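This document opens with one chain alone, in structure tokens, the form predicted alone.
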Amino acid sequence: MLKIDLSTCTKCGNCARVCPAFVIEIEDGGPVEKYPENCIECGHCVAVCPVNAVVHERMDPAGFPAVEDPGITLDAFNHLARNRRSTRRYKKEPVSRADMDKIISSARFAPTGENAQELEYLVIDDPARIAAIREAMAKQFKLLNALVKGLYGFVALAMGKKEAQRSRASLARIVAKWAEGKEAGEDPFLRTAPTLLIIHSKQKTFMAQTDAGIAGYHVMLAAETLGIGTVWNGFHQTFCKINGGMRKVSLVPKGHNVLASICLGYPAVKYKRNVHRRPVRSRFVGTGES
């Protein structure tokens, strides 16, 4: 798979050293692909190397755009992270096509274990698929409702009484800020956003939770940069793990795994100040200075 030029080859042995699955090996005449089974397709020794004497047959040569300075500061990068924050309240037109394009191009680039890059992405603006889901939400939530309800004993077990206790009100105001509110335009499970994102896959290597994970806060800082405000919708991204029929009134193909589902939209309230966050808890161990 790799085209090594050997005649304008500098010898570095880079290529070798920044390889994750050990194809190539450095012998007396320069690098050589020596276990091409185990390649993993990063391009890792097609970027470092510093005179393009390294070619992958199953990589466009033209997606390997010189390493720029992004000019962003700690600062920056901070402050864009503190001013996303979960929006619950969206204007009604979806996230145009545009700006969709972009989103998800952006997290196309997000990495993933062992290189898989097995996430697909589904975009649902439809109104009517939309208020479907809604509907299966709501479903599913009067269910969960009723099952809290009825063996709360067990729950309190489980999950111990303080938990339980606010498990079981937070279900019953859903339940409730639903059946008040649903002419009105009320919705506990959505938050009233128009469209829906949901990474999935067919989860062939175990770090695909993860990797949407990753995918999904590229996704979400993408989207600030743009004005555009989401939330991670774990209800719709649970259910979806555990009943068929949320998977299929989603979309979701046959055989595929909901990893991450995140409502997306124009925000109709306007935060004036960023995220507060308790201090983190860390540990240092090593021989740095204190």
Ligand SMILES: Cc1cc2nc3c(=O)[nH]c(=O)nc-3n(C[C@H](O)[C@H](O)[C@H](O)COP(=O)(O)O)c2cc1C
The other form holds:
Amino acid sequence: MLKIDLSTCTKCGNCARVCPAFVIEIEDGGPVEKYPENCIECGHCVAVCPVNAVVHERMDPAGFPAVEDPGITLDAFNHLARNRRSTRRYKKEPVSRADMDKIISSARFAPTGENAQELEYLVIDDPARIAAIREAMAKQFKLLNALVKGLYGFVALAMGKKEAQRSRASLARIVAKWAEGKEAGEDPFLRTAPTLLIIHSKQKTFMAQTDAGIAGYHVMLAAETLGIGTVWNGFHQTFCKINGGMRKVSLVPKGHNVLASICLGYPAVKYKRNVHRRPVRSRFVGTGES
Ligand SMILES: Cc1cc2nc3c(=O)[nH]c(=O)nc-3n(C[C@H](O)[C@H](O)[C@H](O)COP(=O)(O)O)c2cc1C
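Here we have the form predicted alone; I need the corresponding form predicted in complex with the ligand.
To see the whole picture, the full complex is given below, headed by that same chain.
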């Protein structure tokens, strides 16, 4: 699996030091691939070698370009992160295929637990399909609204009174908004977005959900750099988890789990200010100034 050129190897030992799965051991003559069955194909051994002496047979050498300074300051990063807003009003045109490709390619570099790289990306911008998903969500909301109303006592017991009251009021408002405004183009479900991205996976590893959370945020930040708005759609994601019909109308492959749903489009509303957030709650243990 690994080809290590011992004639150029400097025997610095870094390939063994960075390997997360302890595949390589340093012996007298240099690094030796000892446990190839443990390899997670992270590529670190190849990337860290100062003299290109390591080749991984399952990975294309062209996938290892030289590291470049991204030229991003913490201030610039914070501006990007602060400027991103959940967008709930979109222009009609879908995100161009070229931009969607760029955004998804960016998510490709998000880390995944044990380097699983199992996430799949489904982009829907067919207006008829988007409308069908919206209608299916409306049905789910109606059902949920009726359930929460009918079983309110249990809901309050399970969630606590305050949260149950808030959920009941919010569900009722969403259902009413749809009834009042559907014809005028109101959309409390997909938030008028012309494009829906679903991140799904067949994999059921422990970390799949976390992988999708990280990849989803990559998508949001990458979109922000292109002036494309996003909003995470927790409702669509949850309905897909619990309802086969919702997965079917959303064209999710059989046997796959929906791990993230993100609406995208060109924002129809511009924000002039960043928003207030509660101060971060943090604790530092053992890093106090002396
Ligand atoms: C996991 C997750 C699920 C969300 N689900 C929804 C949703 O179903 N509908 C919606 O309009 N916004 C949804 N949001 C957006 C949040 O309401 C939003 O991120 C939050 O209010 C903060 O606003 P900001 O994104 O503009 O900073 C979701 C956000 C996250 C992170």
